[in-house]
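The data below hold one chain only, encoded as structure tokens and taken in the form predicted alone.
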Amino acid sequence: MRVPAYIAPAAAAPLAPTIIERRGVGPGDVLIEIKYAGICHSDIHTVNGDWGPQPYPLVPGHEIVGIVAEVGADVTAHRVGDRVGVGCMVGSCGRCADCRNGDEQYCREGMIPTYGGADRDGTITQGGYSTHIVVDAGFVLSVPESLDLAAAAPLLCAGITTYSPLRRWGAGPGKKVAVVGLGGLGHLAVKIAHAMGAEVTVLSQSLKKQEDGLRLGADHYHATSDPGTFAQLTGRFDLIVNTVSARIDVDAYLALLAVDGTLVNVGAPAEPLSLNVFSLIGARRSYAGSMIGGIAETQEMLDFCAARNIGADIELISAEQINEAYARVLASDVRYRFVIDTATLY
């Protein structure tokens, strides 16, 4: 089927309306009428070519929610009319140890990204800035009824990206957790860590979002532009989740960890980061990375957020505002996630 979409024609070029082809619905597929698509900083990195050459023209978007319009003959988990979501991947080998362990995002044969990857039919996957998408049923998530559909869209990337490390490194009662950056990822990290019962601190460049941070669930808020912050907080945290996509002084942040503490990077800057190994050795600290989450964990995250009424703080936009939204994201001028109303694509 041919459907409306917004496409990046080349690296760093403005996105423009177009028509794309979606594959037919196979026996194991689900056709989704997309209602909302979040704008992730990863979309902008990809469109700008920050992470290397891309298969342009390319439709971004991996924070997708909508309604099931058709299911293949073999699909039993989803029915027409269901509320569903699609995140950052639409396929994996299903056979390797990582896939069998529920870590499809780390598939040893390479997971199939929602856009910019080689699909099973050899075509390039195209993302959620579109009115419809066809996805293998095994990579379609159920969106609980209690979640606002538009506010749920960013959970499919920003939500699971922050939930997964918080869960894996034990955020909860008695744990001191710091979140670096209060943007699209960071604001959800604060909400989720607070809901898990941790003592939450926001580390942001300035105090301009302090009121927001405390409203979202932070117990403390500090400006990293103040050198006194790092002296004051030395050895304080059990876990630091770094959500920013810019270079940071890794050693300075490692010094904020208690013995056995962990700094986890989920933001992905284009430039390499470096550290002094003694920042780790001195207190048995760990420096880690985390990328989204598996399908089962993503469903767990959606159910967790539904039970605690957690959605993203969003600004709903029309398709013609996408390029303006990209510029505003780069200027840190959004609180806290843009979501496209895909009805405006028609």
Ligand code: NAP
The other form holds:
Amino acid sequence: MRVPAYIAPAAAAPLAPTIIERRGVGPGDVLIEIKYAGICHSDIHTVNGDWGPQPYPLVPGHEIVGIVAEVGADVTAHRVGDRVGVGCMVGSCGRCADCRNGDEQYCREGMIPTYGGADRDGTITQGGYSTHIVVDAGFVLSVPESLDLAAAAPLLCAGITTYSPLRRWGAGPGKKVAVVGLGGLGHLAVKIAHAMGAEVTVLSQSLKKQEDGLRLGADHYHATSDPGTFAQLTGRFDLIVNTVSARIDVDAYLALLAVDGTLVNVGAPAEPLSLNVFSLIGARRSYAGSMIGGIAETQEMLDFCAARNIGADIELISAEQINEAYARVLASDVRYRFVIDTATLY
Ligand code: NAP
Ligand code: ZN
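Output the form predicted in complex with the named molecule next; the form predicted alone has already been displayed.
Complete assembly follows, chain above in first position.
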């Protein structure tokens, strides 16, 4: 099946329209007519080669929602016409301890990423900036009816990436949670942590988005460009979720944690981050990382968001605006997720 898509021809080169080939629908597969695809900062890191060489040309996109167009003979969980989503993974071994534990993202054999990875047939996976995709049914999520489809797209990566650590480290009533960086991940972290009942603080570079932050559910908002912020908030938080796509001063943020507090890094900058162990030792603090979430947990997150009417705040764009959107994300000028209307790919 030949379908329109937007492709990165080489590292750091502008994306351009193209036609790609999708595999035939196997017995366990679902063919999805993609309606919307979110632009994640990870797409930009990948296209720019921040994380090392990539198999260009490459179609990014792992925040995919659409409608089931065809199912294979063995598929029972999804039917033609269903509203579905696909996130950052399209396969894993299914047998290792981590897969069996619902942590497919940490599969010992390596999960199959939605783009830029070796698919089970040996071809390179191509992502969601496209009109159609064929995916193993086990990696297809159900998007509840009550969610606006375009606003649901970013939940498939930004939503689960923030939901998973918030759940794991116990965001809820009585917990003080800080979110560093109010971008795509950050704004969903604020909504979800607030919905879980935590007291939420945004730590943004400036106060430019303060009104938005409070509207999204934050109780407090501080500018990290103001050194007074770090003095004022020392020892304050139980959990800090760092969504920043660039280097931060890890020690300065660790100092904001209470005894037993945890700083979870979900931001994935190209450069290594370093810390002084005394920042941990002095208050039994932890520094952790977290990558997306498992398939069952992703469905749990979608249902959680549907029950609380949480979608992303999006700017819907046409395919020809993708390069401009990339530049705006890099300039921290995103409010708060760009989503591609794939009808504009035809
Ligand atoms: P985004 O929309 O660009 O948001 C990142 C935010 O970080 C910006 O809006 C900005 O917020 C802040 N920021 C950017 N540059 C900064 C700098 N130099 N210093 C301080 N703050 C800065 O990106 P995103 O899509 O949310 O993704 C964020 C990061 O998470 C990326 O590195 C991405 O690859 C990674 N990611 C990881 C996972 C995972 O599984 N762990 C999943 C998805 C994405 P303010 O303007 O409010 O300061
Ligand atoms: Zn992503």
